[in-house]
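Heads up, the chain below is alone and in the form predicted alone; it's given as structure tokens.
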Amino acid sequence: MRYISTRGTAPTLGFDDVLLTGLARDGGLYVPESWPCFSAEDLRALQGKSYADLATAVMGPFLAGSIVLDDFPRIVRETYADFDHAAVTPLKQLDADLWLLELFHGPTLAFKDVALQLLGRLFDAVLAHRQRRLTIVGATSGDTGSAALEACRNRANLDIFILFPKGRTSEVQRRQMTTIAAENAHAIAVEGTFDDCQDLVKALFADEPFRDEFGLSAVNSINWARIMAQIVYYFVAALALGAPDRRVSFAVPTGNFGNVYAAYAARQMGLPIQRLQVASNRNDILARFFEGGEMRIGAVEPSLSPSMDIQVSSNFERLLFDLTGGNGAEVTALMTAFRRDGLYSLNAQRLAQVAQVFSGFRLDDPGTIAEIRATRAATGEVLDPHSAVGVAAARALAQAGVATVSLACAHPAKFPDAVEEATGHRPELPERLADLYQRPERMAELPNDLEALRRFVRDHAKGLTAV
């Protein structure tokens, strides 16, 4: 499997170079030159596998060629082997034609687990392979730090650096990330806000010398492995529901378009995918752009479901590149006049080509709480704010006889306070972190500036030290 950049003029890399690489050298980011397809015979025989079966299966054809491919099977085994549900990501019935897929069931307690826990060992093997080792640097809203800090915590082949915006995560969010204590793990809290943060990150993987000096990586879902480990998901609870014989939709709670990619992605495979909700908060550039097909930048205002807090999705990119027939020079101008006019668009023939796959939904931060109410009060399920909004965008996409899935990404324990001010209960943490509040926090504050993190990271990071 070859992987092509989405501004065209990066080198074509295999699996193992496009993991370590993250983003690629022309901004860019990378995608299957290919996609592999899952005939209606071949989902048949997927149905009733195990989680690591299954997924061992669906990503397998990406990684052919690596290096850790033999290993691959019993890598993915001991990833899912630490999540806290036999069945890793359990479906949960709402209503005659509504589900509820829990992505939480991991270490740090949202959907990011799923994939970091296994990108954390990817990264581990390959680096072994090579004698190498990394300095992964990630921009997160809220989960994606805390996962990825677990996942490459203490790992010998890895420093880890995750930029968040300060004061703009839930507590238990923070302190998940601030709380990890090992040497090659800095949680950094930055003046701004999540788009601040991504476009600190991208910035420093720009500066070639620097990036090549330290080995830089990424782990958020510009890393390849991130997406295609999310597609596995999608095949899991489809098949579950009937797949291929039955036609499944779902509505994903989204910011970086990352896992609602992946669905697009597993589409593109075979799985018989109808509709895609994409569900915003009141930060709601999609649900804007597939309204009227343009993509413009507004402020970042938080809300209860701060995950979802962001108005640059860097994974729209990757659609993007679809949607220009792979025309990487057309890429990169539509991305270079957005991040000069804040703005692009669509024209209307690409736009009815995005409506057949693509809808938008927002819900704003009252009515969050009314539909984590509202669940509680007719199933007795607890949502936290980000599945909130995908239950209410599941809802108004539902159609009678088509399975509609919505996404729950995070346990509600991690946002306490929205889901005790919408039903007067306060939801604890599971027992592995009833004491994180107690738990002293290390972390480091930096100003919204490049050369500070330059800085930083030069001065904690061991660069490309063999291992």
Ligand SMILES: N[C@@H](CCOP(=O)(O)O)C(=O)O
Second form
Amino acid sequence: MRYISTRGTAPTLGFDDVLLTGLARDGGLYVPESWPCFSAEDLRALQGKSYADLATAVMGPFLAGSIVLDDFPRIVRETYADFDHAAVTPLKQLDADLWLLELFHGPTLAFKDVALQLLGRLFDAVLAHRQRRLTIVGATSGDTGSAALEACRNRANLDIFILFPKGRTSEVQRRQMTTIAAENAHAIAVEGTFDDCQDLVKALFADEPFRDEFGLSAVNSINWARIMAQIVYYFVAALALGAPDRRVSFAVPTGNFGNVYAAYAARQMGLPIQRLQVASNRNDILARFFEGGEMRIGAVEPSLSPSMDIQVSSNFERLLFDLTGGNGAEVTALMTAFRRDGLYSLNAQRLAQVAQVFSGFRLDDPGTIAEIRATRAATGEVLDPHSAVGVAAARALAQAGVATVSLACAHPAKFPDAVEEATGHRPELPERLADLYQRPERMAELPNDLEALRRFVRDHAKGLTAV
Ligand SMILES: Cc1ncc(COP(=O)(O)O)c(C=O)c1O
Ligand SMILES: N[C@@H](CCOP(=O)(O)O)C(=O)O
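For the form predicted together with this ligand instead of the form predicted alone, what are the coordinates?
Starting with the chain above, the whole complex follows.
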């Protein structure tokens, strides 16, 4: 399998190099040259398989030609053996046609673990084979950071630097990042928003000499391997609900557009997904886009679902690439205009194409509290604020005869204040994090400044060749 950049001018790479490269050298995002296809018969043959076996089958084609291909089934089995639920991503029924897909049974209690626990192991395997080191730089609004630090801590072949917006995560999210006691793991509070952190990361990648000197790679969903691993649970849910012989739609709480893009990728691979409802909080740039075809940046506003406090959704570029028929020059022009003017638009024909699959939805903070309260009263389920935005979006989407699945992206205990406000009960952290508030915190603080970040990485990374 070969991968091409959405901007069209970076080298075409195989899986192992895409994993280690993260962002393409022309500033684009890697996508597979063609989609592996699963026929209805193939899908029926996958029904009833364990999570690990299904994951191996779904991801296998993306690794064709990889050095880890033979070891991949073992790596996948080991990855998901460490989750707290035997089903890994269990489904719960909320209503006649409404289901919740719980994605928070990994070590840091968010859907990011599903992909990042695998990425940590894949990095290890490929780097050991190549006998080299990496420097990972990532941005987080809260959940990617903790999952990535947990997945990469104490790995001998890499250093990891995670930038988070100071004061804009929940306390649990911050502590999950700052209490990781590992020499190779660095949590950095940045004076700014998640978008500022993501811009710093991309700017560091654009500094080619620095990138090469330190061997930069990514753990955000700009890294194709993240998307690949997230595709799996859409197959798991749809097959469990009867696909390919039953229609399924998904409502996906969305920020960086990685999770919902993974759903789109599953659809491109033959999974019969009817519709994708893109659920936003008050940072509703995507909801506005789906209404009118105009992507216009606004200010990032803090909300009760802080992981979705994002305006620039990186993975939308992957969808644009498809919409332009794989025209890298056009994607480059649109992205350049977006960075320059904070705006781009799609014409009516392209917007209609998008609308065949996607629709947008927004929910403000009072609506989020009301949804947590109502779902608990009706079903007993306690939702975190992000999942509540998703469930409200799923209810708005509901179509008779179509199973609608809402993604529960984080455990309610990561956002105890909002949950307590809604239900009167403070959710407890699961046992593996029970002493989180007693662990000592360690973090760096940096201004929103590329040179300061460059200096920090230079001072703390071991570089490419150290053992
Ligand atoms: C709990 C939670 N929900 C939703 C999202 C949004 O997902 P994505 O950025 O893949 O769109 C995030 C962050 O990624 C998250 O941490
Ligand atoms: N909500 C995310 C933002 C980054 O998303 P990613 O999927 O691109 O890593 C977070 O929790 O950090």
